[in-house]
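Taking the form predicted on its own, here's one chain by itself in structure tokens.
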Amino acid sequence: MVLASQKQKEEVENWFSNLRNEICMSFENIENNQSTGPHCDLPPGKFELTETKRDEGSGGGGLMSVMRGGRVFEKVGVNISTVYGKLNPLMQKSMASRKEMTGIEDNPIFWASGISLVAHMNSPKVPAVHMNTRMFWTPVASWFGGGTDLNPMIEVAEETKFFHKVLKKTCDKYNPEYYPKYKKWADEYFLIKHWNETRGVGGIFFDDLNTGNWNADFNFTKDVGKAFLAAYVPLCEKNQANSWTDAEREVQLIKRGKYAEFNLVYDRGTHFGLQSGHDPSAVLMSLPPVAKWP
């Protein structure tokens, strides 16, 4: 088990900040470039920035970037955070299943940095999407994790294939076993168990990544963030000007309800954020602006 140094932690934090800037700029460009189709008469959406803090005061915080009511994006959040402090008993218990955490009770401190993104779109023709990457550090173990998954309201097979093709190409650069392993992990993780259905068409999900080569693991994590833009932005550009029906909007709102159920009941990031005392407005950014439960 290779533990990250302070210098490496700073590299990670800076990368997530730079990735946030790149994503926000890309999404605002999408807003600015929509000149036809539904909502083109609206002013282009802009991200509003809010600093966030943990309720423990000195335990770090982050930056919440949210765009609402745009031409293309009904609600999208791109959050970064770096938090640290002592693992409270609830957090220690939730990590007890990790064999590499043996002995953490003797010095239960942690440091974590990451980026988290969820986009809910005006159009049922443009898929919703999620992406997050992160690094977690303790005195006994540190690792990378994250992934991205596509959540179409109306699935188009060729778009699903394109999204996965970009992710596979990224994974194959590092290890031919990554894509099948992390795709399977995503399929299992993003399962709404009480409905026994997936919340979308999958993607990749990885956790506990520490191969012993810190630079390779960090580079892979960075490339997952880059691949997200390469896989998702073309789907927005392809579909953003298409019209939709009331029936298609109804399907979208019902699927959003199930998306919210997953994030509140099963999502690890939601649980960790609330357990660690981070700003609940940032933690619950992933919830859709409007949803239905029939």
Second form
There are 2 protein chains.
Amino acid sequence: MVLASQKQKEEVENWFSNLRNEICMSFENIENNQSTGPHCDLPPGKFELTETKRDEGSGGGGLMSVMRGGRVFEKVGVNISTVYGKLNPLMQKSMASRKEMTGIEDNPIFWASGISLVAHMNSPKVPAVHMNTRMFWTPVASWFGGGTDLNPMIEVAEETKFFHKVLKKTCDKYNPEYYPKYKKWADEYFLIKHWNETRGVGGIFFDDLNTGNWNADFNFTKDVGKAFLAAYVPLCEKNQANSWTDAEREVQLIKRGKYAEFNLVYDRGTHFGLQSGHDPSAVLMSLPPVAKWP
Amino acid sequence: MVLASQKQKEEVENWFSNLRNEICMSFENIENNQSTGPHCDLPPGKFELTETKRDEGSGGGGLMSVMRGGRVFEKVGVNISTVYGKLNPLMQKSMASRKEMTGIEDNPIFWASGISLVAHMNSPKVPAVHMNTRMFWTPVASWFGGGTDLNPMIEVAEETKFFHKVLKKTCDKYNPEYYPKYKKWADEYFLIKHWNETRGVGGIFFDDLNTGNWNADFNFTKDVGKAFLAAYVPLCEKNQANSWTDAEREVQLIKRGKYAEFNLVYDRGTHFGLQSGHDPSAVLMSLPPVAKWP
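Coords for the form predicted together with another copy of the chain, given the form predicted on its own:
Okay, now the whole complex, with that chain kicking things off.
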């Protein structure tokens, strides 16, 4: 097992910070350029930044960036965080059961850095979206993980196809097996088990990535972040100026209710965040601004 | 351990059905009598009934009663169900770890009957409320459980006091230790751990009740159901005709978001329902008609 070094951890942390800047700039550009359509008379949305902290006695923190009530974005959060310290008993227990984690009990500490994004849009015609990439380190193993998935309120087949095509192209640069494997993983991961339906139209999901070539794994993780922008921004630009009906808005609010169900009942990132004592308003930034269960 | 008999199971099931009828009638009366106040021009709300089923291969089902868009009630669900069959591996595992459940592995079947109610009100000045009572049976043990808790959007100290006073009086009829014990249990149970705040102003919560006197335990469980009506209906009638501001409605919608967080992240009844293959729309009937995470 190739373990990430201190220098590599710093590189990773810097990358997530740079990616955050790039995404926030790109989303603020979308707001600034929105000159027609339903909410174009509003001032363009701007990200508000808040430093986030973990509970006392835990190490690390992050930066929460939220834009609310924009012309295009109803609520979008882009969080970066770097957290470290002692693994809590629950996390320890779940890790100790994995073969590659042998020895973790002797020094149960961790370091994790990542970026997490969820966007809820004004228009039911613009899909909601999620992206997250991260590196997790312990004294016995380190690995990358992440993914992105598209959540249309009203599905348009060609948009789903476009989103997946950009992701496939990125995956194929590294390994022809990545896209089918990570697409399948996303389909399984983003299943709302109690409804037996996926929360959106999928994307890719990967975890435990350590091929032995740290640079390749890091580059792949970086490229997933960039591919997210390339796959999502065009869908935004294509639809954002179109008007919508009350019935379409209602469909959107009900879809969002199910999105909240997934995040609160099943999402591992949400559970990790809440259990590891991170600021709950940062962890729950992913929840929709308004949702319905009629 | 005194085990409930087949006849007693039938009595229990009948009681929940009667309690359902009494509550639904009481709530429809509230709707019919509402002649002043913000929504009095609407037709009075009526319960719609749906039979609910479990997944194929599982036994039992229930009756879901939901009233939506009334003069006073924005969404209230009153569910009864009687379910039985094989314990799933997760339930078996959690039970097998309890001393009084020794032997459950040999015949891992169960029978459970109960009533569950959640009311979300139009007015932010009328508290939301939850009540649930149930009997659980396995071949090695049977017990009663349940409780009720008040969820004001804007707390009024004297209303909290009144609600608790009615519950205390009911508890004291059976055992002076019940109220302090079950109030404390509710305070612990209804804690939204990640916010370190309770979801409302508490009430009572009890579980694993088997004193050896089945009749006394059943009577107590019945009285909790009746006490719920006596404790809640007056709070409804006191406040339902008063108007409210947009700011108060906003407070209500945000409170409801946290209520949904509790139910989806922590509530054991919700998890039991989703895991045991019951109709998810009945299990999630507790979710608010509309909620905000701004």
